[in-house]
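The chain below stands alone, shown as structure tokens; this is the form predicted on its own.
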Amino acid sequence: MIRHVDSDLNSLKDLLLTMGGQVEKSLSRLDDSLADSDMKSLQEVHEFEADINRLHLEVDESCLVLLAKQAPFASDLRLVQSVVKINTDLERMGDLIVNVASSAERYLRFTVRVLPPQWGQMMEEVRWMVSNSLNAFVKLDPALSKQVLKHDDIVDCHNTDLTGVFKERMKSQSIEIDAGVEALAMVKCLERLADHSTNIAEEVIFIVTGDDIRHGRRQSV
């Protein structure tokens, strides 16, 4: 028997994935803009934020309506609870992408514009994590979620390396201090994007298994 709540839950998931798609598009535009040093395209990144913020409110409202009108089972409640958390992560990811774009606009005004190769490597890893954390949610795939968690360690290594590179450039004056500050801000935002992807992966594991693995915990609920 098909439950009415199943239709509502599927609609909720679709709405959240629409929001996730906007986050991915925003990140892709950011990556392309930086690769081409394209100031105009960087400004277009800001346009995605309005849609992401609108969807953020719609997802929250849909969760409240579902809880008020339906009587979801425990497993359904886990899904709704996780959707609320993932919704917050995606909204924050949209903000972080805009923050990178804003720092990049200032960075590109300086004479030194070349980003080191590690930047591209870190961006590639972050994009992989964002995409596959959402894929894990679509498929409710704990195994893929665990792969996302492993990639966070790779991003952390890139974060450490890039931070060292930019600090050394600033010390040696091969990069202007103001440009270096903006570059460090960009690197930190990428690292935070990876953290939010990790949060999404952890929520997928919680939805499927009931295991809360945040902060190293493995408590079945």
Second form
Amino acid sequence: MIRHVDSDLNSLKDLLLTMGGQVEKSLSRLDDSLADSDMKSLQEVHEFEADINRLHLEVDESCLVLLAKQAPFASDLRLVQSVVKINTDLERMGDLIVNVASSAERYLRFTVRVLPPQWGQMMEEVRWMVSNSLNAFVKLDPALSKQVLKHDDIVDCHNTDLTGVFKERMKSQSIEIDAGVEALAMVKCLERLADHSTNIAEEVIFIVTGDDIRHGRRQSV
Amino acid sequence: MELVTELSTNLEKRKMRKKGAVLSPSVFPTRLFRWFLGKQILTAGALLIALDICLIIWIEGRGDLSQDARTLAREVVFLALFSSFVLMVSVSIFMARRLVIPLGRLIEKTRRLRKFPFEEEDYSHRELAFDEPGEWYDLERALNKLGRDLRMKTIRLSREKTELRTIMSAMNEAILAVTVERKPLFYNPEFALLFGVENKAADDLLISEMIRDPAVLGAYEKCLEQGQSTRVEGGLALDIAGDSKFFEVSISPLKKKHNQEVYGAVAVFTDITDLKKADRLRIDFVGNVSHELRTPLTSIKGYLQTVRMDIEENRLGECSDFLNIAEGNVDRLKLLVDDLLDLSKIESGDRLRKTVVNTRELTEGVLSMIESKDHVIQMNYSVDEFTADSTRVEQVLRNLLQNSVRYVPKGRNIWVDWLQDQSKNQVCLRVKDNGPGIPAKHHTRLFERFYRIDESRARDVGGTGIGLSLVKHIMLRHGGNVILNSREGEGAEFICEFPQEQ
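Moving on from the form predicted on its own, kindly provide the form predicted together with its partner chain as a structure.
Next comes the full complex, this chain leading.
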């Protein structure tokens, strides 16, 4: 039986995934720009922010309308609640990507431009997490969500390594202090991006099973 | 019928003779009833209807009719009723034949027309055999024709659908069509495979569940709004099972035939990963070859200019050294051109001159050509002789040893082993070192011509850059292969397999 609420929920998912696509694309553009040390391409990352912000407002409004008109319950209500949270996460991710781009622009102005190899590895992990947290939402796949959660530990390790590498470089004066500070900010933003991906993965588990596993909780709600 | 008419005439005559006889249809049932009850008043009647002719018979009396007349009247009535019954049955049968049966048959046909698939049943032999022309005949013929046409069109449509499905399944390109509401209309198996679409009906999916790339979604929007074909700028990059793939995406509108209204858009995703790779290889090749040619040429030119200036200024002391360096670079260029010509010969299918190769003689000959005083080279000969093109085998060993000598730090070991692989009936040449090793990411491209691990060429280690490429092609021409086993920091091992005839 076709329910009217299904159509509205599909539109909501469509909007949210479109927003997710924008986040993925801006992250991909950021990665390519940094790999090529391309300043011009880095500035294009900022162009995605406007679309992400517009979609953020649209998703919020759609959620409110759906709640008011359809009064969803059970799994539908969980879905709407999670969409609201994922929406916030995606918007923050968009901002963090822009922050990385801005820091990278300043970083690339210094003479030492080469990022350590761990940066590429960390970026690859973060891109995997962002992409697969959205895939988990599309497929409503708790198993994939759990994999995303596991990858967060790898990103944390890269974060520790990279922070150490940049601290060492600053101590040994192989890079300027200003460049080191920007690089540390970039690493931190990347780590935060991974955290937001885990939030999305946790929401997917909540939608499917009703279990709230945030902050180490495992018991059923 | 004749009897009834005669009786009717007789009765009419008798009735006319009697005064006061009343002919009244309105009293007919009552009087008939009375007569059957044995009363004096007698009335009999019958209604005969056949083919629009109505015959009415009344027999009426006031009790003075004779017994014979009464009996006769009863017989007449009975006959009349029986005739009426027979007539009605006849009419019913006639009507059934003319109306009900053809109508039922037409209904049955119409029901069958609704059933699918048509190709399983042929209706041509089921046509009604109406010999006489008429409305039913025409109607049935029209229905038969309609059925035949419908069946033919359905079969054609079914075939086209099967053909289209087969074509779409066989295509290497992925296809996704969407409606104006951004709902998937259809997609082919290749698309489902590449984009990880689960086995769901197209109606149950959202386009954003399959593709989230803003450029592709934007191109769909543009195509649906403007009704014009469009291409996605920059294509689409996807990470599929760890492999980066690139697609060229072109989107075309789907329009209604009668009013050209756009009702959807279909995108074709062409995998251009190999093209991209080939393009990158081409760019790398041009860059590398120009570097390899230009470096010695620049050096030669620089030293020759210096020598000319020295001669002009009558300073001949260092000229000899400069000319030696220039000559060295000329040798390097000559070596490069020779290697390129060799590679070209092997690639163009130059015939191998197979002879018996003595491994010990060949190895010692190569070692005498290589200056390897700084390394410890250990040999092991498990095979004394085998069949191959000795010149090419010498090239293989020379290139592998030169590489080891160049990249392995001084004082380290290099092993050259000639081994017999009985199980595969082949002779193996193994050149192994405990140098810095080769990172795994370079393994796939290491045998490309002019490929360097150190892309920046910060360290000039010499060589033409096509040695390993030459080795690989020589081994392929021998019907064998070259295998690389290496990890970063753990040395490298090259194994060349020379297949031997039984």
